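To begin, one chain is listed below as structure tokens, in the form predicted alone.
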Amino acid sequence: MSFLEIKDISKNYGANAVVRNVDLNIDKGEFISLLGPSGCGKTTVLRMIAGFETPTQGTINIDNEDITTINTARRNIGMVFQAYALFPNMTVANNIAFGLKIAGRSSAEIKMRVAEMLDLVKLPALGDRYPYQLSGGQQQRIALARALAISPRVLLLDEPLSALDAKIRVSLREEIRSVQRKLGITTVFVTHDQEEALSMSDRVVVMSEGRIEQLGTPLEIYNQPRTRFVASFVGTLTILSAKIIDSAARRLTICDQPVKSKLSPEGKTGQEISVALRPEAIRIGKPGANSNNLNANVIDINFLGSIMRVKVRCGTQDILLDMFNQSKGKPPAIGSAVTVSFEPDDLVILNA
């Protein structure tokens, strides 16, 4: 049985449904990310787990205990907020100790635990400072230490990195994941940043309009998106219109040119469907023996450092592909005719 079980929860504000029939089972020690655009319901799900919101319907269980209506303070959940939420009039040590004091721990136990948490987040010498004396990244580490000090059953992270600059974000997300693995704590992380979700998570929950669009490992979400929304939201790719020629034989046409897919598309002969291709799955040059090939013309090239993103036009449809930036190699000229190729495995059939 799963450690954290969310069963058919919904949340309505009047006639407005912000979370709709969400089911989610999370194993003990698992790191799950709720990923989606603003307003998709991911933070509301997190707040219902924390007890800040009560579901309109459904239940939430932790370790076989129904916590749906239990007071927040009695859930033994740690939470890290986007805005740090440290007490400005308390030292770093007192911020970390706050939950322990509320729980009635002894002074000796609190002192030992605070020192342990400061070591864990690699800030052992900053206990006497105040939040205003810390950088943003340091404040967020202290917020994490405070959340972990009470030994929570579940750790909730509500976009904790969004207020930080890019380099600190990368460093801190690695530290958060390292700490989570070390402690083996069940963690739910809310983000709108796909790179954060894909790099940190055991599984990713992609949400849209209050519903779960897809749940899977980062590789599954990226390589096998099931819906048009997931395909367009996660990563860069090209969504193309294709026509079914023979579903059983997995034969299609794109731009009136024949291609094959790994999976049989659902639909009738002549029906138009949507398919997707990642830029890194497409190449220019000599195709493989079993590759799909499309004749196209180069219409644009963007230099992105380690790669060059090339846009080609096939019929009336544009396709993006990536080429490594190699000192001895040259990109094709804009306006030139090229053959682009990709494997049948790389052609993703999208649901409506």
The other form holds:
Amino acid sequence: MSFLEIKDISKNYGANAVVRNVDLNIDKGEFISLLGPSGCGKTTVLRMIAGFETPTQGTINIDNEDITTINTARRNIGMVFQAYALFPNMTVANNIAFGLKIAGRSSAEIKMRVAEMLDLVKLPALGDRYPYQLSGGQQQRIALARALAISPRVLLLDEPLSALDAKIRVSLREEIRSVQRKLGITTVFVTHDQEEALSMSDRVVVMSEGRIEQLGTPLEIYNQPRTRFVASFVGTLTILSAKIIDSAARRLTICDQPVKSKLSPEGKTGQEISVALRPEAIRIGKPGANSNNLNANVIDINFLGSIMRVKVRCGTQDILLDMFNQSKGKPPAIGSAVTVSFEPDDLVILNA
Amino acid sequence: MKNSNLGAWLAVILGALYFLMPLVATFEFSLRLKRDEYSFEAYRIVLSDPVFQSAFTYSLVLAIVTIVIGILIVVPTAYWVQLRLPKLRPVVEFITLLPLVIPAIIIVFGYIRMYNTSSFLPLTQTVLGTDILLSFGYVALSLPYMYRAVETGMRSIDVGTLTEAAESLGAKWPTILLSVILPNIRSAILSGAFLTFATVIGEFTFASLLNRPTFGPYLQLIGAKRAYEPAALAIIAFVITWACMGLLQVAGGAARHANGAKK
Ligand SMILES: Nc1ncnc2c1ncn2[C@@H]1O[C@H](COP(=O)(O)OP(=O)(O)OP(=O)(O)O)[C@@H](O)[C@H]1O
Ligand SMILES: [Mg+2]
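Return the form predicted together with the partner chain of this protein as a structure block, the form predicted alone having already been given.
Following is the full complex, with the preceding chain placed first.
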């Protein structure tokens, strides 16, 4: 039995179906990210877990207790919002103490717990400040401390980092994850930033138009995207059309040149399907024993710092590939003919 | 450059004269009760008049009762509208503006008809009943100011998210209203309260037609009978009003400070 079970929930606003048949089982202590573009229903799923919205259909269980229609106040969940949402009239310490006071803890216990939480988020000296005296990153840490103070069963975070600037975002990301590991708290994290989702999570849920597109570990999501949507949303990727030559032998052609795949493509001989390649999986020259090789022409080179992104054209299709920017190696000249190579493992066959 | 500056100063000076001259004249006049010397005699007489004292105290109590009832009605309403019924906002706004559109005299005649001694709720039969009617009338009269102020205050904080944050921490809505929402709109409530205070202290129509001894009718009475004292009273009323405005400024400043900091 999973700790947090979301069973076939849907949410409609009038005729507008915002979440459709979402099924999700989350284990105790797991860190799950809901990843997807704006408006795909991530927040709505989170708000249904929190109890701010009631599902039109389906049930939500925490620890085998059906909480679908229970009041938020009685769910014992911790929530961190994008907009910090600290109580402006209270000091940091009183913000953290708020939930404990409502739970009727003794003042000695509250004091201890507040100090413990401030230590946890590494801001032990800020208890007497007011929220407006804190930076965005500090406010968000305090918001985390406040949510965790009540020892919630589940921690919910709705884009907690998106209002912060890039540097702090990365460091706070690591910090949230380490706190989460330390406490072993079951966590659902909403984001539209794939890097955030991939770097923090045990498993990632990619959503689109209210549905789950794919659920898997960050590695699975990145390396084996199952749908065109996932492939294009997560990381950079070239989607190509290929023709099946022999499904059983896993032979195809891309721009009329033969290639092999690791998995058998589904379809008849001669059928066109979509395949995908990551730029980092392709190299220029240096073919291996079993590698796929395509003849192409360099048409563009983009300098991105540590790597160069090269665009080559093969027939009518453009392929992106990454080269490390080494001081020795010279980039290929635009217009020159090259052979690009990749392994059959890296050829991703897309279902849709 | 120089010219436009001069023009601006001229306008300011003219405006100041326009407002200050009658005031200064009234003040000067109020000091001339004793022949051949300036004195605060008129003020002494007014302030030591037991009728003034009772009228003013009575108005003061009425104002406080009105403010309390107003807050109790307006704050939860504005909160609920903001949180759950944003579509109703224009309707509620329209209702709160009605007292500005309908003359007080019409409202009070309506009250007298509705609550007279032979009605289903004969409030005007007893003194207490009339007082209740009067303060509820004042609540209606000050509704536009109180609602505006509170509404603006609520808009300046993220009511929805703060409520949800509190809910997730286990708070029920009375707690949320009292310990999260109210403290954060305190300065807005305060400005609403001062405006209500000023309205109630100077009100004449309601009090006069309901025949209650408030400050307004007292002022009118003295004005009809005496020469210097009304001038003194006018100055006193003016000082009270300005004191209210000053407090409002202070409260507003505090609010700006809190909001600016909240970012
Ligand atoms: N109260 C509501 N009434 C009607 N439609 C709503 C309501 N709340 C959300 N929606 C709609 O539901 C859809 C999903 O919203 P949701 O907030 O879950 O998206 P999201 O994935 O969190 O997007 P974002 O990344 O922009 O936050 C949107 O199209 C939104 O317009
Ligand atoms: Mg969202």
